[in-house]
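One chain comes next, on its own, written as structure tokens: the form predicted alone.
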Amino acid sequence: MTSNQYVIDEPDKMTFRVNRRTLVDEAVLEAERRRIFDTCWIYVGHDSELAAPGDFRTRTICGRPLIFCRGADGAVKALLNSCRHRAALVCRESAGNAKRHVCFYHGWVYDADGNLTIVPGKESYPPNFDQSKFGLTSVPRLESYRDFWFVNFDKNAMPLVDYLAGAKEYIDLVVDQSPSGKMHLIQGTQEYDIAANWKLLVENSFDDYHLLSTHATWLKYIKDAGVEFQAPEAGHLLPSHGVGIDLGNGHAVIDNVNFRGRPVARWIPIYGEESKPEIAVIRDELVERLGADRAARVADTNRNLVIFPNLVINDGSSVTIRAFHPLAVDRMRVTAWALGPTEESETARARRLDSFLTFYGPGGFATPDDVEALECVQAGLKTWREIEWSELSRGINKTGEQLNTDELHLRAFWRQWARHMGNDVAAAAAQ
């Protein structure tokens, strides 16, 4: 590996360091917007959010306002939310169903597919004004995998299925929880800001090294509730075995043997004795449909998946999708949703939501801890001129398997980051 001014990557010297300037410099962030967010596949939404023709969600993706919608023909679309007349937002609602969108500024009307249908005072436009050419503009690329939809602002980008590389296996493990292969985004959205650089949440999302120290309160809670822990194996920090895996293209995962329960389908005392029969039925269905080995893979392991650059799918105490975008060099906006099998019962859904909120929710055990940790890191980064480098070499001395408490998966992200950014970040920011 070669090194540049921002990442020192020298495996032969067992050295991997990241320059802390990457987390505080506005020029770096501007370069990231151009070289990463404008060229990579970025998550925009889940198919289940658009149940019927005319359904829409407005999102801000890579700084652009979008209408993520299902057209009258049933096809999913991602339209730039900008009137072709004078650029006003055409749709100002966060979600709904509409046969048309009316720009409140001058009254131009677009149908559910984005076609311009009404122009008030059209007779005053010159003869060369062609209304059919002024529909809402689609994003350059929109593709999906297993109902997860992504946009790309680079029309020449590789296909999504190739970009996802080894991450597809882990998306499949999520979707395999549903008998029909259809997962459903549970109604409700969590949105919150973190006063920290967006890349710190990438690191935190699949960093199990911090679990014992940062989340000690949660571990005590589940232990007091009757969840039994085994003593860690020699050389391990956590009660169960887990690994970190580089999945290619900057994606990576921590993949752990479960010790904390899963709504699909690993009972723990927190769920209550009355839930045992239903969880057993869920597991029996998994075994019958997937076979014993695949069912165990789905039910008995936890996975925190990072899809480069800014999507996290946590499949642990529940399933949560988290997307986050930088608002400033030291602030990000996080949007999170709970995901579950379309067919699950009301009681199974209630367990799922309780698990989701208890651990992953912004008022739960884990997320406030993580937010506090990241904001503490950002505060500590004010010393970046005096303390220039952060150390990410944990596990680099090993051959073969890397643990979830090592940092192989963090290095996978940073290596891809460095590939995109190149050596001259200042020049990239000017592009």
The other form holds:
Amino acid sequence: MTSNQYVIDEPDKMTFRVNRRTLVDEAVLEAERRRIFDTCWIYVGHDSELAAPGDFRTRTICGRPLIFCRGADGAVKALLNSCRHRAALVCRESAGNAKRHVCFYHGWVYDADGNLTIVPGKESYPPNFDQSKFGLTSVPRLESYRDFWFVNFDKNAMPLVDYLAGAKEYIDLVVDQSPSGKMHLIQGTQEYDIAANWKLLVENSFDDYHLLSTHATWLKYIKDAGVEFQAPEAGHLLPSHGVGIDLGNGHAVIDNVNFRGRPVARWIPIYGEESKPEIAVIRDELVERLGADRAARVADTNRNLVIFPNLVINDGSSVTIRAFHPLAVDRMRVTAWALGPTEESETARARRLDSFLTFYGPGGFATPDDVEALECVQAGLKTWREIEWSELSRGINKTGEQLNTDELHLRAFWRQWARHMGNDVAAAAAQ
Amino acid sequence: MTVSRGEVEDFLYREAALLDEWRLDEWLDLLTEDAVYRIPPNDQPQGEIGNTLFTIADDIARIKARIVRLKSRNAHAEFPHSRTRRMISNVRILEQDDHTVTLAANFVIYRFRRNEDIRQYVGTYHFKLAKAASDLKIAERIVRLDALELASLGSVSFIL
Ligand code: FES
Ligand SMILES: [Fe+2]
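Could you output the structure for the form predicted in complex with its partner chain, given that the previous block was the form predicted alone?
After this comes the whole thing, all chains and molecules, with the earlier chain placed first.
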């Protein structure tokens, strides 16, 4: 049990409630920035985005401008994008390859590793000015797991591999789709705002309770396209069996038997008759390499994984990485990418991308309705003074497994949130 | 037959009116049976569908499905339908032969929804029109947005 003033977690009373103030209060957001975003491992980018030495991407992570880059020595770096002279942004392009980054304000020049190489008019600095100490500052910690790079602004944070806990196995299931164990981040970024608190997207990303009602038009689309579903089992809402699993440290997943097709590797009519043989070959390769059981786990389940606090990896109709950061208490910026096996054929890559768009993204058949749902929640939250609590108790009385349409996985997130925020959220905000 | 810019403009204005009035079945009649509708991602406006994650990449089957969806009251992002108003200008015929007209045009689409700020979608249309017996039909409809990221434009939940 992990209650604080905003999360009532009383399993013995079959009660789990979240105070709606957590979704509207600026002070809570400030506390989250310090206690969660500045102490947790936060996704910054994928290794394949930096193919060559000098490649860089500029990103805003936890409110800070960063240069995510590969140095001349080939090592991945995350540098604070702020001039050591008087703070200007040094790199103003979103991506590229550079041997050097020039701060245009007074002309300080840094190399691809962030070392300060040129200081115009250096003679005027006093003798104690040590140029070698003025390289671009690295984030306190930068670590990766299977090519997913994370930063941490707390230099004392636990190692990333420990932090990821049970989420590691679910990342493995994604990466195991690639025969070489190398996934590739596909070009084309979907970057959009949702006028809602960031935690609402955490909940939504693996809340299968909303599928039937929010995504009725998507279900109709895939049904009309010839995808067959079974009637739900007794006591279930959805056509296939799915469970919610707490992976530790606030990470959680829904792990569902696939009914909606997978580029790797379960054919559905939307992919077209002509794609059947290639999907069969992809499937055979998986079985050969991983054995029948693990191949089935990779290819016959859909998994929506939340890595605390703000990373979602959905491995279903395609693989999508989605990271989001609060811009305000009622607004977030979402960035979403598609990921595929590096060695995927052109036809398989095209199929993966097409499949992505059936459901996901700002022009997909489902995501816009999720956005609308979250914005409706945020609008409804204006009543937080009168209606204090949101109800997250689905499945709490069950002893065995909990379904994807239950809320065990949402509770896992909120429990970790409460652990980080401590008992006095207001005091944390004042820090 | 040679098509003039005036004829192309008339066609674009008719299309814009149908979309602004949500007469989606009639809009569908303006498309060929193998039409495509695509919106490349904001950061790769010249990307190709085979190797780039688009915002929208519909073939005719998905265009039809999109219309079925948009006409449903369960298309929550567009229920009630937003009001839109399209301004089209700078129309240019880039190429034409006996079968096809390739055109470019600029657009601004204002989108209004209750209790929401106005959204302004600004960009270019790049169409291929097929010269049918007595009319023009849209064979390829590529919409490029100028915004560097969607950001406050949010979703693209109506037809741009
Ligand atoms: S702020 Fe960069 S050179 Fe002065
Ligand atoms: Fe959803």
